[in-house]
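Given as structure tokens, the chain that follows is alone and in the form predicted alone.
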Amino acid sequence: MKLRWLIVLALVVSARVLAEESTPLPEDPMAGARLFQQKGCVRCHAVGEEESKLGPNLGRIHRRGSLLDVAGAMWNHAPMMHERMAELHIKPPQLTSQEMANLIAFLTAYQYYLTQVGKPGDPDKGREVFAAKNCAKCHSLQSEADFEKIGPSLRGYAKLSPIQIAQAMWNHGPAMAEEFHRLGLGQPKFTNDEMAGLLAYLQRAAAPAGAEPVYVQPGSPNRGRILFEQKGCALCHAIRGVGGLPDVPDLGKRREELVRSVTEVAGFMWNHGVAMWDKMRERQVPAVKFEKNEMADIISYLYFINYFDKPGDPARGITLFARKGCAQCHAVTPGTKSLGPNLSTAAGVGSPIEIIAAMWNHAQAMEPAMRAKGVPWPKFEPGEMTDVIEFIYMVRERPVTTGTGKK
């Protein structure tokens, strides 16, 4: 993959691992891409269109899990990676908690930009969508204004990225909805990759011959979080049970719709536009409009807030802690000695990302110690890492002894 794509992908990484102020992800949007090269990951792993190197192409792995599941996958493959590194005389990289957060955020960002990088919209399909959704009844693609059309010419959209086109559609949505009603037309709805195809078609049809396409502009989850408040979205929509109204969807619990590509999320928002605009009129709330890169910021925030880990199950974490062999090396009650650090009092494990970084940094030493004790390397299935970490949190607040169930 070309470095420019690494940079584009890294520009989105500014979110949080969990909805806790103690675990911020990078403020520097270039951090993840730089680390991927500086720490030597690029020597073994490709990201994107390049052929795979020694390890798997990390851009072609479709991650349906959470951020902690990505960390779990890194842990699962640590012995194999260390073996290959030893053969190649590569020293395993050490990562601070901030660096680990940057790197994981960078790897998860690929799915966010999947439409533009790995699966661009199909303009030929978009042309069919343009006709089927009755766009041509109101809009022309000619360079000059068509006075027989109610809406403006879309010729100028060639200078916009797909998300900017979607933003323009959104801003004109209330007026368009009224016109649909006047003409007796239903509000067009978009499924799967229809929005991506439509936006690709508008770009191609409106662009001069030989013009380079304008790519998706990355959004900032942190700016999106602020805009979510400033634009009044939080007055109606809760985020994971916080704020909002009871009869309005919680946008922190819409993983199926929002952990998707940029254009799919834009289509999801558009599909629900009419209902939102009607509710706003009822409550005398002005319709939300976006400027500059604001819609990209909002979508980036909604994507990442739904990529956060669900609260773990500490009871399941107790079982996993024993079953995975963790209890054979780590004590979880103050004052108890163990081969590894006592997790109830150890320093530097106050947040999920700190625990993950500590696990990674000590993996090379843990592996031979575990072999000597006959303990197999623990592997984590999706969701298990979160449960174990939730248990460690509980241990640090209220020590628990595993194995006997004694508390």
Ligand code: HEC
Contents of the next structure:
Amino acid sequence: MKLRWLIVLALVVSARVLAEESTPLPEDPMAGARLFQQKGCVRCHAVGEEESKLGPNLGRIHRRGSLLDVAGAMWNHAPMMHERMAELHIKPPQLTSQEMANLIAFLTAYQYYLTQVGKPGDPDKGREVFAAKNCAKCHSLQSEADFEKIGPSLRGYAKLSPIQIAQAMWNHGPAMAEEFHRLGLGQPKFTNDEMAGLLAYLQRAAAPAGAEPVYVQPGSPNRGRILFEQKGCALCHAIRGVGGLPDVPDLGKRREELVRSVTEVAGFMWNHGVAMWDKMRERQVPAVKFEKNEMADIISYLYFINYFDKPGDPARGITLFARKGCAQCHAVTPGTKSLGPNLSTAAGVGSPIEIIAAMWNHAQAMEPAMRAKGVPWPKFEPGEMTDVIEFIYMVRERPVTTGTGKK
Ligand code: HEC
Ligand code: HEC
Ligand code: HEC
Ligand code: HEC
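Could the form predicted in complex with heme C (HEC) be shown next, to go alongside the form predicted alone?
Time for the whole complex; same chain goes first.
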């Protein structure tokens, strides 16, 4: 009976829970890279090209799923990690929830995002693109003005990162589109790595020989979320069914197109630019412009929001909570005592990311308790951790009191 009650409750609140709080956005994936050093993970794990160390190379493990699944992998391997740490006399690192968020963002992002961000475009390919897409018809790359070309010289980009060059293109897009139209040239479109090559070419053409190129800044998904509102993207685009206009694509359901390198996504936005600018005119809003690192921020937001393609399912979480043995030690109704803390009222487990951080931090103490009770270390398949956490989160959202309502 209690279980049924919980399932009903799950269905009622899931729609709300599945909204944005359940998808913690990292503040800054680069902060995660620093923590990876500071917390000593780097002593046992490689992430890049280097050979593996004591633990597996975390950059080579291909992950699909959510951020919480990465934390789930950490949890699954915690007993073995603790053993290795004990051998090396390392204390298991404690993580605040923000640290956990940044760390797993870094690990999640590594393959899909940071490697791509770091992978520079091919400038030789870019030179071909520059000619083939008619850029050379209107732009020179000389420093002195070329009066035969109607566009400005594109010589000034040595100090900008590729994504900032793409941003300059975007900002001048509406004016350029008029010129394309006037001269009967089609709006150039980019596929795959064409944009990356083009940007690398513009950057190289501008830089003095031997200068170190400016790399793409990964952008902050959290700032991107705010900008998505501020810049008016949210006026037209829904994120997973929330907000937006019915005839405009929902940008929360575009994993195929948006979980890609930042320059590819910039190309994708550019390809849809003319239609967007028309729509902005139609709705009498000014064409969206970006400054500083704003385009990178928005793109990283779109990346992460699409990365979590499957939000947790609290109804499945209830079953898992029992099956994995959590229910043996944790009560989830207020006022009930259990061996481990009552998760409906325990302090410091108020959000999904806090729950996972708490699990990691308490893993060492839970281990002997489980051994004593004969509960094997619970392991999670992809998706399962998200479901369990969604369930715990839900229990906290609306404390379940068996005495009210139903009975
Ligand atoms: C003392 C060495 C050591 C340290 C320090 C360490 N780990 Fe591990 N880690 C391991 C070992 C060994 C494994 C594989 C365990 C197993 O096979 O069960 C592992 C496994 C993992 C996995 C699962 C990989 C997979 O196959 O999915 C993740 C994720 C992980 N570690 C993250 C971290 C993070 C993040 C830190 C820093 C907070 C860290 N580790 C610190 C040794 C370590
Ligand atoms: C039909 C002529 C034309 C073509 C073709 C053209 N542009 Fe432009 N471009 C312009 C004009 C005109 C401007 C200035 C627009 C303005 O005043 O806002 C401009 C502006 C720019 C800017 C911003 C310059 C600044 O001041 O920061 C960039 C970057 C740029 N173009 C890149 C390109 C690239 C890359 C291509 C090829 C894909 C291209 N353009 C093709 C006419 C063109
Ligand atoms: C005035 C309405 C409007 C605004 C504001 C707007 N867009 Fe769009 N956007 C559109 C329309 C309409 C399309 C579809 C264009 C097409 O069919 O080529 C589109 C397409 C896109 C696409 C391609 C989606 C796909 O799956 O085809 C991306 C990415 C995108 N917009 C990002 C943004 C971002 C980021 C912002 C804010 C900086 C923004 N848009 C602001 C109307 C808008
Ligand atoms: C054998 C008993 C046992 C099992 C099984 C168990 N736990 Fe625990 N759990 C504990 C104990 C004991 C603590 C407190 C550890 C401490 O004080 O550091 C704890 C702490 C926690 C905390 C931190 C609570 C806080 O107050 O910060 C969370 C979250 C948690 N467990 C979740 C889970 C989940 C999810 C499962 C199932 C996958 C699970 N536990 C399985 C005994 C258990």
